[in-house]
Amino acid sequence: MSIKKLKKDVFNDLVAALIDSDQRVVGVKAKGDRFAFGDLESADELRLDYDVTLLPPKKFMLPQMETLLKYEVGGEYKSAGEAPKMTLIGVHPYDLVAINQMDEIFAQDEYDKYYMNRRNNITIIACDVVTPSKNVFAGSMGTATVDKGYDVLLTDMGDSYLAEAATDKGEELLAKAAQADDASPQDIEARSKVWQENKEKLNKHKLNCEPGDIPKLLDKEEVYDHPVWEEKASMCYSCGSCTSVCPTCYCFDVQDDVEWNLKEGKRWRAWDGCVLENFATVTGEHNFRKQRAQRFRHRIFRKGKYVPSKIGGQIACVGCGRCVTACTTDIANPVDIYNRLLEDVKI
């Protein structure tokens, strides 16, 4: 696959051409003094110098709420779920790692056609981080850079972007850019320097072990009943902010709604969160994680042990730092918790 160097105005022309096409184009835009993914109406709206978005881009593969199917009395049903072609511009490496993890999860066991159909119709233009956010710790989680999952990866080189195509879709996209030159060995060396610097700069909270050691830490018998769960949970509102902004949280609730005519209805799903009080409530009103400390512990175990067991040991925390910012009582930082456990438990 090719690596091109193109001036920023040339890239903006490419984005403008995409916006004028028949597909949806989503990118990062300013929202007050923060940033968010949204539909682009002009190339000038795109901000690739952003620090972090309010919500991760997972919502374009797994919407907050969606109808799965509609049904009628007699057994007739029709599957729902639209998957229009879309270009998603400006995904940071840590968010792309999260998407890569969800791609694995939704493709295994019960293949989720709703997620996968949307994912397969999205072209991703990722970009290396220019402005580190105040709580990012991707450097500790090994996600400050990424080498797969994108169609095109952009690296800011001042007045130009270095653009690497990793797929046929990416090659086709870059072929539309006028005046794009092949990257020189010096350009590629300069990009390697950016990557190395980002591994250092994107580390506002330093984890005191390798990410791969976390499952081993959580396997220790004394961790499960460690006092840190009660201490942190005593300040937890169970509001779900931490899971709502997390790029790797994918839990959802499925409900059936019958219409007033009692002849038809629909099945839908919506984001759910393991820290919410009724997340683990089942038939008979039995809640098998009724205590806040149990739910708080489950969130950390899920990221550091349960999900990694499904995806080859990858830790389901990519260090975006959104949960740290969103938590009003400052208890959600996974690094704080893992480091606290490491003080008391040897691995």
Contents of the next structure:
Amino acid sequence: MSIKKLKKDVFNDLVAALIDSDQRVVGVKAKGDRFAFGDLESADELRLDYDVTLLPPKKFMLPQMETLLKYEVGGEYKSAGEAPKMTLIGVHPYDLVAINQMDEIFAQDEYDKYYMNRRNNITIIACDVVTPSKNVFAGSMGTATVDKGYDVLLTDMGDSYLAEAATDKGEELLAKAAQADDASPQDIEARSKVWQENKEKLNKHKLNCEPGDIPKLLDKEEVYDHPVWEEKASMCYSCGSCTSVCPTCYCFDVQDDVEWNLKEGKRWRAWDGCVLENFATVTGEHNFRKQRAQRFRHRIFRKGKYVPSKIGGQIACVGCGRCVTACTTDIANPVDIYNRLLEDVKI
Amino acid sequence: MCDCCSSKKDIYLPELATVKKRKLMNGTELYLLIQLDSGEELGHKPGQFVEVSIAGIGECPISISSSPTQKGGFELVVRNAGSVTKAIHKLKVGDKVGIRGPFGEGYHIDQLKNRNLICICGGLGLAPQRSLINYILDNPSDFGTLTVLLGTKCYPQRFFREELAKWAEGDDMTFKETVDEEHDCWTGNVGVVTTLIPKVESHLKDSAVLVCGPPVMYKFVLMALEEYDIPHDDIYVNLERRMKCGVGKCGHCQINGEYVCQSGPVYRYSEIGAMPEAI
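If the one shown is the form predicted on its own, what is the structure of the form predicted together with its partner chain?
In what comes next, the whole complex appears, and the chain from above leads the way.
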């Protein structure tokens, strides 16, 4: 696949042409002094110099709320999934790693066609980070750069972008650019330098071990009942902010709604979070994770051990730092917790 | 829809089924015989569960109570405890429900074959254990001796009474029963289910013990079993969780790294005994 060099105004024209087509085009836009993914109305709105978005792009594959089934009471249930074709512009490497992980999870064992259908209809234009956010630690998690999952990867080179197409969809897209040169060896060298620098720059919280060592750390006997869980969780509001902003959290709740006519209804799923108080409660009000510390620990173990065991050891924390920013009481930072454990536990 | 998805089945789509029989067995437990509208058998293993859908209300996991050896539909026992089960209690014969499943691994029959078995059931825990008990009764040559201990909170809450009477009279199993509270109509054992264990002490050696009941019961039964030095490999527990999706995605039923909806709900005590939050 090819690597092209596009002047920024040429890329802007490409985005403008996409917006003019009948397909949905979503990109990163300013929202006050922060950033969020949203539908682009003009190419000027696109801000590829952003630091981090409020919510991760997972909402386009796993929406906050999604109708699964529709039915008439007493009649058959019908699949109701929607999967609009769209182009998603500006996905950072750490978020793309999270999407790659979720692609594996939703396709394995029992194939979740609602997620996969949405995912397969999205063309992703990823971009390397230009401005590190205040809490990013992708450098520590090995996610400051990414080598798969995108159709096109953009790297900012000042007045132009290096654009690497990784799929046929990506090639087709780049072929529409009015003017694009093949990247020179010097350009590719410069891009490697950006990647190298980003591994250093995107590291506001430094993890004191290799990410691959985290499952081993959590496996140590003394970790499960370590005082850190209670220390941190004693300040936890169980508000669910950390799980809501997390690009790798994918737990969901399922509910039914009946229409006003009481004849038709729908079943939908919505984001849920294992730190919320009643997540593990069964009928009869028995709660299998009643204590905040238990739920707090479960979240960290999911990221560092349980989910990795399903996806070949990849850590389900990509270092975006959103939970660090979102947490009211400043207890959610996974690096703080892992480092605290590493002080006491030898791996 | 994209090509790779159009050929895949929708794992959240229930199939329609019809209520063929219903009977309120006591104040809270409803018996249902359900048949898939496709005419096919459910094809379950003892100990598995289904997700039952009531249109407009929701879906909830219910253990299958009948043995797969029984044809012509499957049986459920549903306690009126939450919004979906309350709606299930209002079902009449001929009404439609949605069914997904069967889910989980259920009892590992291969591990139980040729063994002497002791089933300890508490309250509604009888419902899932019954799928195994009747399976054993229908395949007696595959198993050793069968002992069933049943504890119910109070006399009026006993269910499957006619079947229990047959179990007590027959000579194909040892059946002992107790109720927690004394009652004028009850002349049998009084006390919690653990009080039955010493009565079958001689059966405990070389048996596999299968335990199913409310969360609080496990602690006491397992403590009582400790006294008899039964290897934890030989104790099986049937765990209850809030399975929402049934297919290992939604996260609700997870015990540490274990998805109960996929690998459970029956586990060897040696597998989960050291696992906090399991019991």
